[in-house]
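Form predicted on its own, single chain, as structure tokens, below.
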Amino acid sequence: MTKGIAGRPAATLQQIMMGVHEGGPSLCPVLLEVDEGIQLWDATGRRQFFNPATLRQFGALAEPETVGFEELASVCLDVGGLPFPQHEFPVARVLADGLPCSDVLVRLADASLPCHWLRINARPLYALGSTEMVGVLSSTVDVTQLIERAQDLQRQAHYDALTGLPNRVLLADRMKLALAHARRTGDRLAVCLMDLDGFKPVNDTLGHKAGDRLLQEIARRLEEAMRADDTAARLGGDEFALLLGGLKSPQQAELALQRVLDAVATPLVIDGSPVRVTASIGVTLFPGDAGEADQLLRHADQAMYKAKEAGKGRFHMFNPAVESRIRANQGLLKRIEEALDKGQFVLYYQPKVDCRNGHVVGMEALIRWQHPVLGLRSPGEFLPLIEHDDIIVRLGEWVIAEALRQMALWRESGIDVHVSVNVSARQFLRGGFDDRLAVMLAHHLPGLERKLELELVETAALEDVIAVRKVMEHYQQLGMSFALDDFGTGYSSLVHLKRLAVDVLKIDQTFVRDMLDDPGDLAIVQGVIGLAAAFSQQVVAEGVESIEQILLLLELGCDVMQGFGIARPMAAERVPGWLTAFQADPRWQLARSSYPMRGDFELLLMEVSHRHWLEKTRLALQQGTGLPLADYGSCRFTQWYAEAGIRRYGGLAEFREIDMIHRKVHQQAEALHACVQAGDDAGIEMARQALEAVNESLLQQLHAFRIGLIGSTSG
């Protein structure tokens, strides 16, 4: 017999099973009476003993004498409802590592078994006085009632009792998880609040029980219309929340919400009465709306009321940018009113100069806000936000009155200068504008109207051409002039231009700024100048910043300009000194011609086209993208040179020199491209500098050639 600890004989598994050791009493009668399942397994995992409670728990499955733990594990599910892995079954774990395994919760997969939830414990059995494991003792406790009670409490805490949908508490948890997932994946999350339209009449006429059945049916429809991973929650009454995750675009959210609206609006019958309700849904999309959970729900709530205001039975998307502008606008309106009352607005004046003849033709009055904290603010920081509110009318009329007051002061001091004032569409088209203007003019010296010019933005003038023309004609008879500002940015036709009969067209600064580098902008500038000439109107270029732009505009036939390249806007007290000190730039005399001939303009257009190609090359080099390499033969400039250019200028030696330099530009561009392809950083820099140098030589040659042509034509 094997010796155990302290010389006592070791018990065999059979003796342990029978409770027999040195004459001790049998334990089996006790095991037969307990409600806890007791199982004894040998070292191979085969059954050695099951008590009656085990048979009750596992039914016929536990009856075969040769059953192994695998058979019991096969009918068990984990807490997530998935098949329980056999190697994780407590008996298997003890057999594998010899360590106890406690409190493993499983659910029986076979619904015919009386017990549904078991808590399993297992521990190794050793021969007495030995470290040899001879088997495993396991126990299974029926905890079904405990689990079901806990589940009931869980449902009460997290689910709506009437509809079975998640409640506010669970919605908060789901939102936290959904937001974390959206941040991790970059997908959009739609947070929605839904309110039923027409629920109260159903409740009032058919009773609360009918109302409850309607809510239950709506909950069922929501679950059917939404994906399994989405969430529909009831917040109380007839208000629901929806979470739609994993969205790749706003359009996906719109399609999902339309399915929900259609599902809710499908008629049904309750207690024999036909019932139809609709839904109003407010939705905000994360991360476009980057708020936290509470803020997202508030935004969805705001959007829901917008949907109701728009007619119900629809959804409305919360727009963070619009809402932000609305809030900022509301605060700004109040601050602007206060600023007007406190006299915080001032006018600055920017000269308009006839660069061909070298004299000042007028000033444009530009509003500034002298903010007590932020300092001097430009109009672009506040005017766009208030252009559709009545405050723009009050502010605009202050500008006219202040400009007239300043003109009167200048006239008294011997300065008689034209002043142009911007007028908003709301101000111009509001009833009684001409009467209010007459009152303002009457407060000052007679004849000021002949020195006042009103500038109306092109898009504003087109809102009501007839009304605008009526006001213009009245004051044009008194000597006042009118300008169409930002011309080229709107959609006016030649008919509009003829009917409005303005005195001045102002070329928008966006076209002037890029005309040296963008052939499209250059063509627009040249086209506006041509239109002005055709309609016998003066043309003014805005935003002139360089001598190159001035010279080009003079070549194109635009004489009057304004911009930083001539003078920055200045306070009224500085205007007299500036006028006294003004002298025309001698370089303006380089362009003394009238309008260039059509062929000369094509030469200018080709020069700008070449500048545009080089600028694209610079940008591609800076961003590390492929160079816009075009060989010499396919270059637009080359094609023009070989056809129209040769026909017109082929007999001039200077023109043939241009072709030689142009070839060198392309050769150097090809060398730069090769260095980029080879990754030769040092070579890239050398090739870039060489390209810039030869390109500068080409541009100088082109410019000198054009100036020479203009001089010979005018001579």
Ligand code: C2E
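Positions refer to the first chain, counted from 1. Throughout, rigid core stands for the largest set of C-alpha atoms superposing within 1.5 Å between the two forms. Small disclaimer: the values here were computed from a predicted structure and weren't measured. Compared with the form predicted together with this ligand:
When two forms of a protein are overlaid on their rigid core, residues whose CA moves 2 Å or more are considered shifted, and E473 is not one of them between the two forms.
Here Q526 does not count as shifted, since its C-alpha moves by less than 2 Å between the two forms after the core is aligned. After superposing the rigid core, the Cα of T140 is displaced by 2 Å or more between the two forms.
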Contents of the next structure:
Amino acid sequence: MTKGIAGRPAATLQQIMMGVHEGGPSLCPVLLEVDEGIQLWDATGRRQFFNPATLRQFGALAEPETVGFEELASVCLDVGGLPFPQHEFPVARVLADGLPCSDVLVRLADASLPCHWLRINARPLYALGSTEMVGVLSSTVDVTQLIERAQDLQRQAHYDALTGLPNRVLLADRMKLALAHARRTGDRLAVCLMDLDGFKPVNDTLGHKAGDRLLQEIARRLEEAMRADDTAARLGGDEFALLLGGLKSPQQAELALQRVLDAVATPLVIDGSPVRVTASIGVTLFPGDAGEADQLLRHADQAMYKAKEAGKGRFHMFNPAVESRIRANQGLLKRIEEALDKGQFVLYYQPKVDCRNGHVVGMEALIRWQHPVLGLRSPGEFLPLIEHDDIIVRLGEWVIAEALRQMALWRESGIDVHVSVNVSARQFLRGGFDDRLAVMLAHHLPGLERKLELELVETAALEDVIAVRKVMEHYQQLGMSFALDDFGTGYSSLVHLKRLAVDVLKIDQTFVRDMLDDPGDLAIVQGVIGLAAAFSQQVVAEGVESIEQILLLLELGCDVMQGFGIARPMAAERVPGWLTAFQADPRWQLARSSYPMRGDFELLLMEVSHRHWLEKTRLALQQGTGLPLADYGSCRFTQWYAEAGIRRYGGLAEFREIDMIHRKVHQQAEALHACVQAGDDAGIEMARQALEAVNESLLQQLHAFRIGLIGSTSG
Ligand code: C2E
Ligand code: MG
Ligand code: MG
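If the structure you just shared is the form predicted on its own, then what does the corresponding form predicted together with this ligand look like?
Expanding to the full complex; the earlier chain stays at the top.
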């Protein structure tokens, strides 16, 4: 059924028009007075009738008698502010498909008109009793006020009133979009929380108005320093959130953040007073940090506190790897406590031997975790993770108690052995260590304390010399001894060492390991041995693996050693058997020296520096990098030989023989150089083998020479 205006049956468009123009029944006055624009178009889209409201809405544009809907459409924008597509204009749609089209919202592009927003409806008109469309009736309602109110509300709900920046609500929306975008593109998104440093004093001294002005200025600077599609939001007070997207690398994020920091830190003047604030920013980078939005904000918040702690005016990057380690750590702490309760810890014992006389002087107790699933775990896998937690104290006390229990058992079976126990600084310095040790000792046979040694690693904690010394002295009086473990790696100054008055220095194994190849390490080992002698301390070398190391240490004057070269740490039940079976290695007798003379030490140093050079040559060959200098003249050994060496040993024929072999070594090295330069692979291999062979005979000769010297000086 077809209907005319206001639902009345229509005849033709003409009749309708006549009704309008002639003021047909009560229709005309209504049309002229309503606020709603009414338009009547013919079937080609030409204007037939506009009521006055239409003219008010569209202004001069609507005046020409022949204006078409296209002209009206051309001044309309869609909701997003883009030109409204003409074919989508309601009149056009009705003309095209004959169906009504309702509630289309458009914005008028002409800002001088009072009306900015229109809601448009349109419907077809048919001749009475016919299916022929004779025209289109459309209406335009001014909804400007409605829309602007809604926009206001929207703004209040999404923007911060003071600064005009997005607020928390809009931030959440923006974050969703930014995360989706980052997932799509694979770019990084920096989620940042920023807090102003020094905002409160501005507020307190210059007043709230000044504080507000400052916040507005900061907001302005943030927007200026950031890219247009990034977001700066104000969360309240002096807290802001920043989203920086499209980042190709963490470095890009850092650059952008530095820009923000600089922008914030630029001084300004408020009410005649100079004001300067800085910002502390916590940052986390998605997708490296793969959390959801609220988790990312939490991480940024944690990082912001780190930035504050680290001195403000900077940013701090959240590190997911570190954080997950901390979390894993918390799990580990719990598991270690359980393991303690379930008795999963055991002590292994590693012998310490005086290689000069072949006596076993003691055992070091080393903790192991007998894990039900993972098997035997060494302390390096769990101790470092708990050394700052109180659980290390409980574990440490278990170690001492267990070592004492074992010592008592051994004593009952006739084995009276010294045992050293590692003690963490935290455990040692914690109040009450004295008393707890006394209680533990009281549980066992008297005199056991004389067989107990405590090993302390020299750490910063031991810098509290007075506290350490107080505890130490007390027990030294009871006969207990103290060792400084891993000596050479820590902080000890000579004064510190003197005040601490430990009984034993344990040379760290890293120096022992490399002393045959690294003159620096050798010098340290020799230095520690000298120090121990000067302070009347015993010296123990740890990590001794080879016979060469043992001989060298003996020559240097270090007799007591511990290491795989003598015995590996073993379970307590294996100790008695090992003690019975133990025999000193006859080769240890080869080294008979006492502390070498200065000149002889130089000879040793030259030997090591020669080994060092050869090691570098080997490495360079392996890695295809440049070989170290090969010529005889520039060699350190040659220079020493020509002066100090000749002066000291020049009268000895063996010494001059050493020089001849040394020259040969360099000839071979130069031949090797030539092959490398010519890219002659077969030649390289031959020259390398020849070099190794002649070098081996040089080392043998040097060694024999030194032993001969020792024989002649000590014999
Ligand atoms: P440390 O006290 O310096 O113990 C020596 C470490 O070197 C032991 O490692 C031992 O097995 C290893 N070692 C001994 N000889 C050799 C060798 O010839 N070559 C090599 N490569 N290594 C050798 P472990 O048992 O893994 O202990 C590591 C560290 O853990 C210890 O170093 C000590 O600082 C700590 N630790 C062990 N047990 C305890 C304990 O009960 N309490 C505390 N607080 N720390 C402990
Ligand atoms: Mg130790
Ligand atoms: Mg050590």
